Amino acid sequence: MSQIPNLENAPINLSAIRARAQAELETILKNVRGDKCLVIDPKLSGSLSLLVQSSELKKHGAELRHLTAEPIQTDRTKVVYLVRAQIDLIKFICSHIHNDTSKGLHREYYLYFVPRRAVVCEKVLEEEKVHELLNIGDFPLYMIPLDEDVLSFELDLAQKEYLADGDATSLWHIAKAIHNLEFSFGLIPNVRAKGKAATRVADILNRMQAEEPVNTSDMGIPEINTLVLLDREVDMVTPMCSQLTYEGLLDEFLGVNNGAVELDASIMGVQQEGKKIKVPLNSSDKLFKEIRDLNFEVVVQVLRQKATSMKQDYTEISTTSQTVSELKDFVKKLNSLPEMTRHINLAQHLSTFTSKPSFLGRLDMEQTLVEAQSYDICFDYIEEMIHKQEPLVNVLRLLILFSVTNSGLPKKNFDYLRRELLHSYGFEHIATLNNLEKAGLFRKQDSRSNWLTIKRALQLVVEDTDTANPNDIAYVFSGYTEERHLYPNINFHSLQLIFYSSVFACNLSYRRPIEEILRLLPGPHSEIKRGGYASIPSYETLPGSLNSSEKLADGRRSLVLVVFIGGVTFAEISALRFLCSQEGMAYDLIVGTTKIVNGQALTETFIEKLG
């Protein structure tokens, strides 16, 4: 199965977006005639794997290398660099050219920035006296379809850069990506934003439309009716909690990168010592599409039922005479056997993690932190983690959850934990703690926490959720149950999903006026009507909302683009898919995100690796 997802069932023509990116990359390679060495920024190689197979790149005479500090080992006289606009990467390139020059090697150098060049990078090239030796261009890859309903802007450091570094470059990139979408699918008439970064993106998007307008008269009715911009800063609680959907747990324990997990071949039943294999995970896999959004305990049951059914069919086929039609049906079932085997192996491997007391203990502490009613227990638990020198990222993940749900820590406790962290993990992590403080994720308490007010008013914690037949989005964080373990449910709603739900009057267990919800959630909000589409319904008149029960004239479901600035978890995507599948909902959904994240990945972006 290919890592490149099948996009045929996407609600809009995402295949055209991918085809355009493929064509632009092909043009770059064709413009550099003959054999060449293509040196790729390692973080871009995963993104490119969602666009083209490496064999296609080789057809254009490209020898593939990853960009590192080490000199390039190649006989090719033409070198093409494909990199993000980051100073450390540019310095690697300068070092390569200096190394070639010192050895008397004469090469042609081509540098393509993804998605566009930065002045500061070109200044480094000039200071290193290599600017004149390079042919410089841009590869405007602003977004990549990860699946039929998910787009990624591939900005993994967006949250850290905006909150800790004060760098808003990523916000411009997000607005540019959305504006590019509008040139293909029409000007989006309804824009709603929540949070500082989200409202800034909305403003930038409006400026782009003023400077480079989408021609509304030629485009017809826009294919995307509403854009919802959500700032991760509004809700840092959700990503710090363990996801309990199948895809979410795969990401938590194995790390899903660019639609695939990489793991030992032996786990997948391939007996090759030390060999790693990539397992694609996207909706091209029909079984994965069926189970990806389910709570993990339900996935185990589904796989068991399917395996039992197949075994019974085999018994019948081998002991009784069958018609040709019955044999044909059995062979069809056999075609799904590779998928079954793949996910049984993955589920079995996940179970080795979820059955550990350490995992269940972490879930227990996450629930205690979310409940925010046992401060001393939480403090002691984190203090003990520090003294045991548990992995720093695990400590910081719970510490962020502790700080956010308490609106910071009292000065005495803050200073103590900060000092203990530096003593246990090294004073080089002072930069990391400063990043977290600047981002408001680990800070001194300067006001009383309103988390309990928000939790109660918005019913964030739900008492019981049926994970097998859920009627509430809380199932994606519902507590793990196994034959030997009965664990109390966390069952909570993401703040961002409550905002989304309230905007579109989704089927949550309560109804509150949107203004009341907006006041409770942190950060500014905005609502903009654009383009003068008097005939285009807004969220207030769309079917499925509280204000309308009518269908759209042509019977189509209206399309909503929900963009998470700072990252989204697989569990949140699962919850949004669940909302859109509910009876009476009249929306199709596409999720846009700076990056798919989990608590560990998001925390790691704030960790400074000094030296």
Second form
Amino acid sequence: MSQIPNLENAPINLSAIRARAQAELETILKNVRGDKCLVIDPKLSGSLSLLVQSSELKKHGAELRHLTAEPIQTDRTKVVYLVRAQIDLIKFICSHIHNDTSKGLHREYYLYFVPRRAVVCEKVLEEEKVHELLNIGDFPLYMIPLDEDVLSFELDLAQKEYLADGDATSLWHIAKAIHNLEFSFGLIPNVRAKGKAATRVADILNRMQAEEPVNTSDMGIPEINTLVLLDREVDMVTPMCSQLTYEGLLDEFLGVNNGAVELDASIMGVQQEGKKIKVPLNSSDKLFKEIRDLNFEVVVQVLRQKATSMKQDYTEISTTSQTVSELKDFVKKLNSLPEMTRHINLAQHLSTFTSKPSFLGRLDMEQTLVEAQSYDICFDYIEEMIHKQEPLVNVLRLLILFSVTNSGLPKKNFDYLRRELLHSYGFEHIATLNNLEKAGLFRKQDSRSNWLTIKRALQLVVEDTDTANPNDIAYVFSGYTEERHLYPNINFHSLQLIFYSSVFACNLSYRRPIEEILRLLPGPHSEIKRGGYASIPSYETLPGSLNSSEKLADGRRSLVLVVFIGGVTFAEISALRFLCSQEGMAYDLIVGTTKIVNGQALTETFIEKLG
Amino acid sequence: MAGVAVAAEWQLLYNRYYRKPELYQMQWKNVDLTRNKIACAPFGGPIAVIRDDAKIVQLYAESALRKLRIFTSSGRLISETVWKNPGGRLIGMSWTDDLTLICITQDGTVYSYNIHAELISTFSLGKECFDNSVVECVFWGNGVVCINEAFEIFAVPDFKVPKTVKLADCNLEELPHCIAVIEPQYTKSGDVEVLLGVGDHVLLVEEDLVQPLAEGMGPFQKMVVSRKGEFVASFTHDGRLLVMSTDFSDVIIEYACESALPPEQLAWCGLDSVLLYWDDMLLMVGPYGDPVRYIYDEPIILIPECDGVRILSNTNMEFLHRVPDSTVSIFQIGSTLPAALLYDALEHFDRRSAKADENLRLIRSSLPEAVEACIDAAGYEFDISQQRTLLRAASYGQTFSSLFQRDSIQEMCKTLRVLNAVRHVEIGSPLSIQQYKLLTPSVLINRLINAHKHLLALRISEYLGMNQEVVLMHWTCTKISASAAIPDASLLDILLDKLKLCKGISYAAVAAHADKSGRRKLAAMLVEHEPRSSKQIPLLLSIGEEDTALMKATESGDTDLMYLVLFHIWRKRAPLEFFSTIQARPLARDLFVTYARSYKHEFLKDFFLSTGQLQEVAFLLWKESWELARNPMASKGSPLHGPRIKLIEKAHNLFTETKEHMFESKAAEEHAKLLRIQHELEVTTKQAIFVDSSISDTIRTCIVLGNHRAANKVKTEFKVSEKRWYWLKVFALATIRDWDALEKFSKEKRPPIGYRPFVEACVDAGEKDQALKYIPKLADPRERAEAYAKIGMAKEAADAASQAKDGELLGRLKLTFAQNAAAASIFDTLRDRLSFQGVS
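Next up, the form predicted together with its partner chain, please; the one we just looked at was the form predicted alone.
Let us now look at the entire complex, which starts with that chain.
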């Protein structure tokens, strides 16, 4: 199985998008003739692993290197840099070239920006007097399909740059990526946005349509019916909580990067001492597709069940006489054996983490924080973590949860915790604190928290609609939560519920109470209708329900693209998939995100040492 | 047969027919070719006329001042101007490929005119030409070769680059008999090659090479090179016409003329024959057979084209060319080829004669080629009714032929419509179909707009499905240049009215032109209509509308454009002004700060100072203090910590000045203090392990090193709380596994946070026995239960949990002991008992 996902079952032709990117990359490599040294910035190289295999790159006579501050060691005379437009990376390149010049080496340098040339970077190149030495181009890679229903814009730092630095570059990139999608799949007629960054992206997207219109007349019916833009800022609570789905947990503990998890070979039952292997995780793996979105406890049960039934089949085969077709079925089942082994190995490895008291304690604490009923317990717990000098990320993750659910901390506590943090982790973290404060993630309380209101309001929605309108979204959610309640340790996911209610409040049944709740959540919301499609059903013409009448004429379900600005967790994607699979759901979903994140990764982007 | 009349006008040269239909009756009056210097552009281009100052002519009722007049090929005046240029006699005049009229005067000045007789540019061929007058010029597509009185040869390889190249010196003593040029694009070297008829031979002259050729074959009186530079036609002093390859190795045609007098004009007619013109006779010589003679009683000028020669006289213009094969097959007298029969069939059909059917039956099998020939022949016709008849014949034949490609008639109609439109007397571009194909439609359109025939150009580009943007853009720019008197607002309306015809046209480009024409206000109004910010913003910058540009860039959301504007303003304005501009715009400010933070620290500091953001300056200074530490010169423990601490103290002071940053101020103060203490510690312990660790780490390190005094000092200096102190000390003691000290510490006084730290430290270190010393001292039974659970004592854990009456805890503990069946059952029984209690 490959790390590059199979996209055959995608609701829109994502393989075409990938193929285009592959072709563009190939052209770049072909344009620089002969042997060359290809220097890729490490983050980008991770993204590219979802696009091409490195053997493919080598076919074009490229020697591969990662871009670091160290000068490159190569005897090739042509050097091709492939980098994201970031100043620090450009500085590396400048120092490489200076280094070569000082040694009297003459090389041909090619610099390709991903996804496009940036004035600010070229300014640095000019200041460093290397601009004329470079042949500059761009590689317009605005997004990469991670899976059949997930697109990533690969903007790791979007949230931090926008919130802490006020740098809105990523918003333009997101809009550009969506606009590019529209060129392939038609102008998206309905755009809904919630949150400051989201409404801004909707605004830029509209502007792009005015500047460089997607032709609405000769494209037929647009393939994507609705775009929902959501700002991560609207809900910082969910990602800060531990994910409990199988895929989510894999990410929390082992780190899923670019659709694969890397771990010791011994865990996967391969006896090679100290060797790491990459296990690809995407829907090409049938079993993974089935269990990735389930709660981990359920996964264990499913795996056990499958193993048992297989064993049973085996006993039957060996004891009684079977028809040939029954034998064939059995052999077919055997084919899934490698997948079974893979996931049993992974699950076993995961359970060593999930059974740790420290993890259970953390889950407990998360719940206490989110319930926001006992301020002092939370405060003491976090204080103690700091005193014990637990890993800073873990502390900050809970601290953010604490601050967000309380709309900040009273000044006295705020200053006290900040001081303790600096004392314990060093004064250089004043920059981290500064970032978090600017982003509003850890700050002084300036108003009463409306967290409880939000929580209560949303729970009310669940209770109200539970019986009244069985077709309602909230019902779907309560079903969702009930299912979760069946298993121990996973009773808390009301937050995701809140989040998705807001998604669908934006999206489907636009009902008053939900609109009121939307107002409670941070940031503005907007909705825009675009294009001159008369024949496309819109929400006005449809009742708030999810009847089958919403299906498009050709029998396909219409498609909603949900874009998370600032990242989305695997658990949230799972929840969305769950929603889609509900009966009566007339929509297919595709998730777009700046990056797949978890609480840790998101928090880490804000950590900055002054030194 | 109808063809007879057609074919009667043809002349036969060996086995090929030639014809010379009249293109135009010249529309001009009183133009006498003999009195004037004439320059005709190929591809049916314009004709420039100016009185020849080398000839003595009688002036009638006209001014003594000469006029440069430009006509279309049909003799309509396009423009005229009075020739007042100094520089002596006009030596050479010719059109370049892009229809610029080049005039070269005796003193080597090159004047370039456009088709509207407006002087575009002038340049000089150089001092040598100025000192020794230019005698003769030979032009080609975009260049010229000239020779001066000192017999030096110069070339301008491309008029777009006004640069003169001196060619190799060939030591001439007299003017060569004749000069011919092989265009750079057809030479091996890629540079121009000049052929000089000198003495009895030819000199091939290049930039740095002179080579004698054809020795003894001359002297040559006239030479002319064929269009693609393969052959040269020459006239020798003894009256022979010689056609040779350009390396003079092969003689292809040798023909002895009746007269030894060199012809006035020598020209190629396509590639098939050569024309010689004397006073009243035009002689056409082909490779075989007798030449054809035409008699003219008025002076003519030969204008070579790719497929023939146009013949201009005072009264008319003709086009002498080979009759194409398809036309021959139809109209040749007595032709029974399918095409001829098809053409004949149409005539019968028109006359309602049954013979039409008979003809068709005869050619059934070769109908497609007959249709093809009719279409092809129609293309070569200049006469519209003849075109129509041929196309009708084709279409008639097509109805009986299922195999035929049906769109070729349509294609031909399209092409002919365009050709007929431009051939019209008003436009006067007599293009043949071959010329049109060679010229390409887009060049034709460019020529039309160049001649200000915008409407026709627009119609043609629309008709051919080409982009109209070029035409509209040119029209708009021309309109702006020509409308100096129209006020901005009304001109804008006129322009917008037309511009809206073409979607996606670049308003920015139009605005750029308006700006260049000195109408900055109009430019600003136009650029407002440009939807693409990426086009709009650079233009706004170039017309000095920086503030609008900044606003638009901000709106666009494209940070790249913002940076473009930022850097522009930064360059243009004084720092303080720049600072106040961006300070007012948060997004611009933040982007600037992001860039400056990673690249221009000092400048950023200036910015923060000038805008009164002292805390930001403080942060920068504080950051620098670390960079100072990383400096390899500042090895740890060196006196360089002095400046480092000073920086931090400076930061501290700046923080103090702003009331809102008391926290940071305090932190900076503490940091400075910490560094001092760490520095002292490193000196006393002689170990460089303290600097840049946190306060907590410093305390731990002290304890680990056994330096409790120092640890206590740090604790009091920074008012470390008892809680934190206990955690730190307990963990530090556990690290060095000093269990006795730990126990002593636990007994110092009642620990402020209980015994949990002690238990945790022991458990983490895997010291079960040590842990057991403290677990019983835990106050909370829940904590006790968990502690016991952690060291695997299920029974004790269960007891403690039941004491706490916490069912949930029991459940969780059971999970911890999941692998241990015996332990699990303990929890189950206990929990059952609990829930039972809960119910009762």
